[in-house]
Amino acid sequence: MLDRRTGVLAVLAAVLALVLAACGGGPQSAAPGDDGSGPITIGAWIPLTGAQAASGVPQMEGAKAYFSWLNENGGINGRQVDWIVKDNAYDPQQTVQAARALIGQDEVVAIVNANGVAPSEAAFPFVLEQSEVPIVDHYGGIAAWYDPPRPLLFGTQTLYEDQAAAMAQWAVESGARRLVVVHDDPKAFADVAAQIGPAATRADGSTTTTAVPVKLGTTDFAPAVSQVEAAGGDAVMLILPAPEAAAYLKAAQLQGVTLPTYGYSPTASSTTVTLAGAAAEGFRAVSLVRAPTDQSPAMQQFREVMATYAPSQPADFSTLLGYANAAVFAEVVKTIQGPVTAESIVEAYRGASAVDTGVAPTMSFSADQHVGTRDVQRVTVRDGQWNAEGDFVSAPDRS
């Protein structure tokens, strides 16, 4: 009788294991296996359709170009990288489905270079907690993701809140004392915009800040420009997507408002210059990577890689962001001695310091610090192109 019950329990356990495997659930600490010889399989969800595809497609193409170049030049310690990308259309539900497919079917050891703050948050419980698969080098992110640090989440891009503080510091250093902040009205934008006033005051106690909120998706910025003029500011700070920033710049030019204007990293884009045209001249922004026109050897290699592996894509900020995240992953994983697993990737990131790709700020991580940098590159539009203003600078302390 005991043998029969034991046999039934064994069968039930086997069935349960198969069900969990089919659902993609369960920790990945023991699987997939890694014998140190096959490709390193990683994945990402990126918006390749819908409104956010304008940033997702070039991000993907930049990263694909890097991994193609890497694989043709020995891969990571002799191993090829298989980067599998699923379209999440910037939708939380599709992101969860993509995560289940990548982990349950493709058996990725890490999510690398994923895109979409709100969609990714929907997938965090399944990926980080249930499956115990790390998410590294996410495209964008917010302070709440990393304070306190989550064990399996590592970022490579200066947080939006720090970018806003860096904008304020730049404006005050340039002599501005009355800042007018034009921002979209959703909370995510308002929270970032709210960092500008305190940062400006810390830089100079006499600085004042006036907020001009606008509706997300606004195309007519004439009323906002009138409010800016009425506020009597001496610099304008834009917390807007690139198309809206371009619309603001054109409206300001039409109304003769010529105040120095600053933007955060989403506005450091070829889209801003293309849409705003001559109105973009003199526009300043903080970037997460070097200016595409930078003449350093690493940036020259970036342009050559893009021309070889993604010739239909421009070598601009959007492709460079995907390229840079892929390069950081390769540099960190090169330090792993032995199997490349979810656990070894996490340990490699926790111990990674002075990670230098040449195209982004130097990154350092630790057990307590899961964002690799707080640096930005100041860039200005001159003669229709983005140009660097010096080297990377650190965002001021926000505490």
Second form
Amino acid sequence: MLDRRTGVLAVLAAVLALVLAACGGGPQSAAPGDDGSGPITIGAWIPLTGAQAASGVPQMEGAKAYFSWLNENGGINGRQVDWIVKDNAYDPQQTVQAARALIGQDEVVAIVNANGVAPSEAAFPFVLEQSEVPIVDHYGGIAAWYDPPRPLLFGTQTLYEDQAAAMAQWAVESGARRLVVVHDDPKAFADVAAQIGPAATRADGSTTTTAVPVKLGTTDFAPAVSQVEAAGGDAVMLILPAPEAAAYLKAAQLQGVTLPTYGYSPTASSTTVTLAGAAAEGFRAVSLVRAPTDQSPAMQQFREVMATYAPSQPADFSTLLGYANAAVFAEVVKTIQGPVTAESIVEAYRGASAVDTGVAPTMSFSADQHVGTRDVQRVTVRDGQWNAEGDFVSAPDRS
Amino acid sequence: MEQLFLVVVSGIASGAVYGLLGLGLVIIYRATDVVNFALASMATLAVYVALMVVDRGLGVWAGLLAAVLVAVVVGLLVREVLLRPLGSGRLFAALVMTMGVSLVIEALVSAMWGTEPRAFPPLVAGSVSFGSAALATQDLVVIGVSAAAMLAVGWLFTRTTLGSAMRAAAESATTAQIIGVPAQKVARIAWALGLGLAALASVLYAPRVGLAPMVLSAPLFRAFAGIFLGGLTSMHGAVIGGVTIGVLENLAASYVSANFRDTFVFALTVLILLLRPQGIFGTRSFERV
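Target state, the form predicted in complex with the partner chain; input state, the form predicted on its own:
Next comes the full complex, and the chain you just saw is listed first.
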């Protein structure tokens, strides 16, 4: 009887060990190696289902289109790129599972162009600390990720806080002195909105700022527009997702509130124009990438690549963000002489300077600077299309 | 004063949508004991079909008709194929089934039409001025159409033989069957009616926020709050509860705090339920044994 019980326990222990191994539950002794010849295997978790899929799907399609074009044109130093995407549904638990699968089973050397601030944070301990796999070119992110810089985390997108400062500077340059900031109430939005006042005051000491918080998910902006009108501002700053920004613009147009209105990068989106229609005319926003209508050779190439490799997707801001992140990765990894490993990728990023993809700001990284840029592109809606206002500009210093 | 008027009327327009959804939920629940969590996703699917009709140049009213038809057909299919075989009295199994159907339909909609929000045209464009404030004509149409639909449902239930049969079945399906009321037919009509109202609500709501696979999640949440406030078994309670939620959330956002909009509204709901657990217009029910 004892032997039988021992046998059952042994079988259970073996099954448990197998399950843990399959889940990647044990610590990884080192990042996967590289023989210098096969494909460079990288991965990402992106929300492909659920409410956030509206940004995740085009982001993935843009990056996939870039990697397809890259592979057909020699890859990275002759090596193909195998970019494996897992759906995280913007869920932290699912993101950790995706990370375990990518690192434990697919043996990726880096997480590239992943999406989801809170979900990614849930995966950081396993990916960055336990597995020592770098996460680069993350879609979105927060200032705390990069200050102080984490050894294996590199970003390519101007921080939301810097975008808010850039919006304020633009409004003040345009003559506004009384800014009304309409922002969603969760801390992630409120913290970004809080950067507008100080930045505006630094640009001009006489500038005043009034905050109008709204509930995340608001669809009826009539009350908020009333508050904006009562505040007596001369410019409105929107820290809202694109559908809410569109709802605000429509409500403002209805009430005859025609103040110059500015948005941060999530509002620089085709969704804003589609949903707001004529009410979006004149709306200004800061973008992380060039305007999709830009006529530069790099942007023409972007449109051609999208038409060839992702014909069902529009060549717009959403796809361009994924495309740009993929392009930055390729440009940085091209500089690696020898095996492409987690360690060599990190070294390459630390030393990367003047990385120019032509579609995003020029990026420069260092050991102390893990966000490649603080630049934004000013864009304005004219005739139902986003148009660039000059070239990239740097966000003002926030310190 | 004009701003208060604007806030209230705009809230009534939002609340009318919650009320229509709530009414659909209550009609289905009373007739079949099913809390239909898939109501919103079925209606969303129907609105995507409506958008296809609109895009073909057939007009938004034809789109509305298509949405109602599609919602009714999908609703009846789900009931006959997935829920009816569960048998009667399987409240939790049916609940879980409708949750599953909701997720499947959301995935289907995302796969077929993508996840990017799309614009949906209003039934009527333009605006109406009230002093310095202006209201979208669509908001007034939403209120008018919703009121007409609710009155029609009220007339159906109180003035027709079918309505009497449906009320009898709602009180006791077994007793109704004994006296010759065809329970399954009544259940099918209730599902068709509930889904038709939900599709109408969705077509009225979509122009405000755009069309996305999960666009009705928030209104469904508020519709549930409305029917619990008004009384789960009361049709006019669902309507009044929904409108109350819509107006209160606008008033709270404007005059209390946007941060506490939902907190204010739902704290009031909780308070009312503490004082009157069956809701304002609901009736106390006894546990089945």
